[in-house]
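Below, in structure tokens: the form predicted alone, a single chain.
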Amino acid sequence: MGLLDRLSGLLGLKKKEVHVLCLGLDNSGKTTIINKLKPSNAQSQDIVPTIGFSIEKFKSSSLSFTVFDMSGQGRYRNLWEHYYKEGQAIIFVVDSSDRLRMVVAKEELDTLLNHPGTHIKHRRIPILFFANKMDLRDAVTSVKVSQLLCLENIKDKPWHICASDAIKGEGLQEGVDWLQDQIQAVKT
């Protein structure tokens, strides 16, 4: 820990750390989004599918995020629930160009929201949705993604949906700003 880190910690200026779960089906762009949110000198050039999970870090203007990037492959989705307790927020990524798998994404979201434990169901945990891959020809709008996932039925948690293109980084900052505001509102 450097001198500036120690000094900022003593003065109470150190950024609060929050744990975020990044969920969604495989190939939705979760890892690409998280990679794009990291400082440019820390970004990976080659993105490979996540096996199991990985832990990444990035900072916003007032928070330090530790993100659990969870694999979206079918055989790994049952591992998600083991991390619910740690999460203070959720980023749920949807491939907006994959209409066929939108039904599966909705099923996974419903399973998450109705998990019998108290780690998600009974907490007012903010959920940020990225309707990703908006650059693709077959992409549907974020409004349509919201309808297909029935997000209007989520009444007990703050949620927000952003259209995004993870490769170009479009829509990501808007989402992180919203998430930061929601987390800070809960912490105060």
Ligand code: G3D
Second form
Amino acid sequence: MGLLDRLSGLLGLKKKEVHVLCLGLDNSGKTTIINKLKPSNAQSQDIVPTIGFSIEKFKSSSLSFTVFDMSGQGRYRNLWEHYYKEGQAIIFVVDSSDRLRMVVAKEELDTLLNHPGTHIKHRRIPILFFANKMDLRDAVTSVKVSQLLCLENIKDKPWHICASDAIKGEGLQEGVDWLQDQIQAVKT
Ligand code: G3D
Ligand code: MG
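Could you drop in the structure for the form predicted together with the named molecule? We only have the form predicted alone so far.
All chains and molecules follow, beginning with the one already shown.
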């Protein structure tokens, strides 16, 4: 840790660190969203398909987020569960224009929520949904995404859905603000 880091920690200026898992099917826009949340000088210009997972960091006004950006490709999805215990929050990204795979996204979400063990099922871990790719002509509304995923059945965890366009960065801040409020509500 650098001297500045230590000083700001001592002065209470250092932001609290939280770990977030970013999940969802491949191609839903997870990496694009996380990239857009980083300061502009740290953003990658080329988003390449994530292999396994990558660890990214971004800050909100009062928290410092470490995000496990998990690959959504089928063969890597069983990796997710190894990281469940690391997560204090989940960002679940859905491609709102991909009606066909919405069913698969729902299956993955149900598997996540019902995962045996204590890491997800029995924790009031906040889940932020991004109904992403809203700019595409085939996109359904965030209300429709929420219906297709049966989000109203999630009663034991705080959740919120935001319509987003990750390319333009629209809708992302609203989501992060909600997440920050939820995490702080638990911490204080
Ligand atoms: P993933 O990390 O969930 O697998 P990526 O998804 O972030 O790699 O994004 C997959 C593709 O979707 C990328 O396009 C990316 O530019 C695109 N994308 C992400 N978010 C949006 C969005 O809100 N709107 C639109 N129109 N496209 C989006 P490529 O062409 O690079 O595969
Ligand atoms: Mg990715």
